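One chain comes next, on its own, written out as structure tokens in the form predicted alone.
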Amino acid sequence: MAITRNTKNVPYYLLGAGAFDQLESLVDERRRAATGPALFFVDHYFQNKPLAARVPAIAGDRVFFVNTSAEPTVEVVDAFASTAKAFLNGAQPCCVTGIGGGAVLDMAKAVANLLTNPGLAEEYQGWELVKHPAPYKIGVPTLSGTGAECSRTCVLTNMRRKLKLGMNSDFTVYDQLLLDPELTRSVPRDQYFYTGLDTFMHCVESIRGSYRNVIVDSLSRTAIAMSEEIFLGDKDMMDEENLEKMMVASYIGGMAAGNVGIIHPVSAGLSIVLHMPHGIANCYALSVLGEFYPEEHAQFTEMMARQKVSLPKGICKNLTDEQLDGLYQGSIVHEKPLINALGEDFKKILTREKVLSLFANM
């Protein structure tokens, strides 16, 4: 067997309901570490809800409210990182705390990473580009399946080049977890199957890939098999077991989704050209990819019928041609991924007019 690479995951975590009462305690313990400020990122659903007044700010901290109704854009997070060292005024921060779904958790990375690296986020697209460790980042997740709480990444989108990368960097991963399902019990439950299902597919895909190792094909399988027990056993998949299954497959799956395949590129350009949230526009990747992926794809139909979710047909009707053109070159782009996927020769099978009829059938 071949060697793995050197691998960091997160050092610590808390897992649990009502976890995130401990959040107070451990940014504490950061502001006694540490000179600065705390920064707090957070989702803007929970603005002038419960959950925002618990967020443990203290005079002279900053709290910004996430626009999550789109994907993280490089140019928002050059924007925040802009606003934040403003307000440290050259200083940096004790702790960076993230709160909210994987965009969030990716903003809160992304900031941090350009609080210690000078220049802008899309210099910093691709793998090993960060090149200084950010502040103590603390992540707490309310929404279960992206893995953005345990990933060296943080996916964004970049239209001026047609792109949608992360920071892959091991100076991304956080350093401290809070993982409280009770935090997800508020989440729509469509949203919940959108994107609690982005664990099952990029385990899917790290398995089927080329890019493998013995441990990650044992963290995929854990993951998949969890997943199969939450969206196609006998209990619903938001009961209180099945919430905090979730988030713990999330997490495992999270440290297993370095190597994704076609279904994640394929999502890229849906939401380059369509501005289509992530967990969504895996759903409808993995619905036309039957024929990559037959038993998944067969898995996924019966999930949607049993959790009685739908995916509305007709998406890319009616497109220009600009935008058929940017869905190919959005999803094409992701040569690791594809290689994983279908090898070297991958553009010999999704040619344009292949990928065009994907994106056709959905």
Contents of the next structure:
There are 2 protein chains.
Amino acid sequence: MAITRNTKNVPYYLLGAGAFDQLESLVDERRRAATGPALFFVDHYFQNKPLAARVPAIAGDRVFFVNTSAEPTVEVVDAFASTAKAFLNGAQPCCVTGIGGGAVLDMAKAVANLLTNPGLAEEYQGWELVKHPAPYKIGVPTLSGTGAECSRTCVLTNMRRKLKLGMNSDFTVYDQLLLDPELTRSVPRDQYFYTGLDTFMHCVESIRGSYRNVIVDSLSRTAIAMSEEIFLGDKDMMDEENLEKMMVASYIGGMAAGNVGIIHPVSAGLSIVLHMPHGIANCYALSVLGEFYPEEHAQFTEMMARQKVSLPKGICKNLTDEQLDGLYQGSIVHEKPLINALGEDFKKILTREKVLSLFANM
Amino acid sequence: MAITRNTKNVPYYLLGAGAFDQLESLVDERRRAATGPALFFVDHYFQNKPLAARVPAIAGDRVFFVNTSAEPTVEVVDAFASTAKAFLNGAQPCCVTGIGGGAVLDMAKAVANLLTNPGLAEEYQGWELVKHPAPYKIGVPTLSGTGAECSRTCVLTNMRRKLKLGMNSDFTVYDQLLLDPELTRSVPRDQYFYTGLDTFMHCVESIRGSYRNVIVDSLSRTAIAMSEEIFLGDKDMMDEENLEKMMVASYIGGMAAGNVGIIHPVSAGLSIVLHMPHGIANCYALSVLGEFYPEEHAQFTEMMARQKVSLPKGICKNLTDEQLDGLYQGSIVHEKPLINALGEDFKKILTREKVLSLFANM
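Having seen the form predicted alone, could you give me the form predicted in complex with another copy of the chain?
Every component of the complex follows; first up is the chain already shown.
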């Protein structure tokens, strides 16, 4: 196998039910290490809920609630960055904390990069474009599965360029994770399933691809096995033990993530055109990709049945030609993962007709 | 499960056959980031061998060859630290690189701690005693299995205090790993087996213990499964693919390491009294611990047969009373792992008579 690039791990993690109480001491440590206020990005779902009152913000800090009814866009990142810079008035924060699902974790990462790098978010969509280290970042997932807590990217929708692309950089990685499975207990079951399955999806895509290494393979297999235990086991997927297992599977799967296959491109098409959240869009994608991932398609179908989750059919009926073209373009633009899965000649397999037939089956 | 302490991961790794060639660019990056020379600690086995010529030392750097015929002692750490400080003449190195097996990796970690912390090595044997960050450290294992490349300790023998104990600290952790499985190709088969099995041992002890968490459990199970593939699979344990798999198993097992059980204490007794290297001492220990680890004892026995490795019997015959007492004391002193395995009343199970009967069976 080829030599990996120099790979960054999240330097610190703290895990356990109730660990959220330790956020205050982690932030206080940053207050002692650096001047500047603490910034918190919190899922708007928690506004006026008990968790919001437990955010350890003090006078002079700032809490931003992030609307997660849509996936993060470059425009929203730019707006938050602009507000944060005005608030900071030339200073840098002692730390930036993201508390939420993948969208909030990614939003905090993206805004943090813009606090130390000039310009607009879209200037950093790509690989190794971020030039200066971001402020210290703490990540607190409240939803398991995306791997955003570990990843070196932050997926941002850019409607002008019609793509979803992150700021791929070691500077995007969190400095500290606080993994408290209790925070995921109140997630609606369907959303819990769709998001949890993201780990299974990107790990399956990784081990079925051609860009591989032994570390990524081993961690992917581990996260897949854990997903099977959670979604095909005897205990309920949201049993206390499984909440913790899913949070760890997401973390381990996140360490392995990077090279996806066909599921994520097709999913991205759905998100671009139908503004569908990432987790459920992945599920729709795998639901029509049985010929490419037969074993995993069967497992996934069993997981849905076991967990009583369904995907209503017909979501791509009655679309305009422009929308259909958007679905095709929004999928096929992801050349790197498609080459990983199908080789350089992927367009011979994923013809326009073939891609549109996949969407028609959803 | 309880909340973990805040756990440090090795921040960067680079993996692949031939990756050693990239050491030069990693060190050069440090030369640009900091003043001061580069220090290299290299297993004396490589003196006058091709690898020594590939160490990217330039004028003004210093290469120390570490005699690994014995396990690292506090005296040798102090001697290297003293020589290094005289050489540095008040400066700090831009980086310290360890190239070797666990003994060399640990030696480099220990000496690095003493470059920024005053006094003698034994003052830092224990937990959280290192007060100042060590210089930047690069770890290059040439032998797989110990997990020293990942661990927050550096096991040091202290004959005056009759114990093996490391400098347990986040400052002990390497900043960068370079994992090149090619470097392990020339290891003698017996040594490769004994050292490789160290991963299996500490991961088994971890999942059979009571101090647990889901991350450590998952990574331990992964490393155990990889060990089974390597030592019980169809391919030779030193087949190219297995060299890489073993190096990754050691890394993943090292991320999981921390809470051992009965094997390591018994092994420590052997090392203290008979100066036996850690890997083979572990093997002797598990060979007589079938009643505590029945399944793993059977697997280990099969691995030895499959790989044509044997452990000559009778090593603890003809010992003096003082030596026998040393074996007992050198084992039973490790209270934390023994409580992990057997509970607070471990001395009721591991009586002096019982412990000595274990050694008599070797």
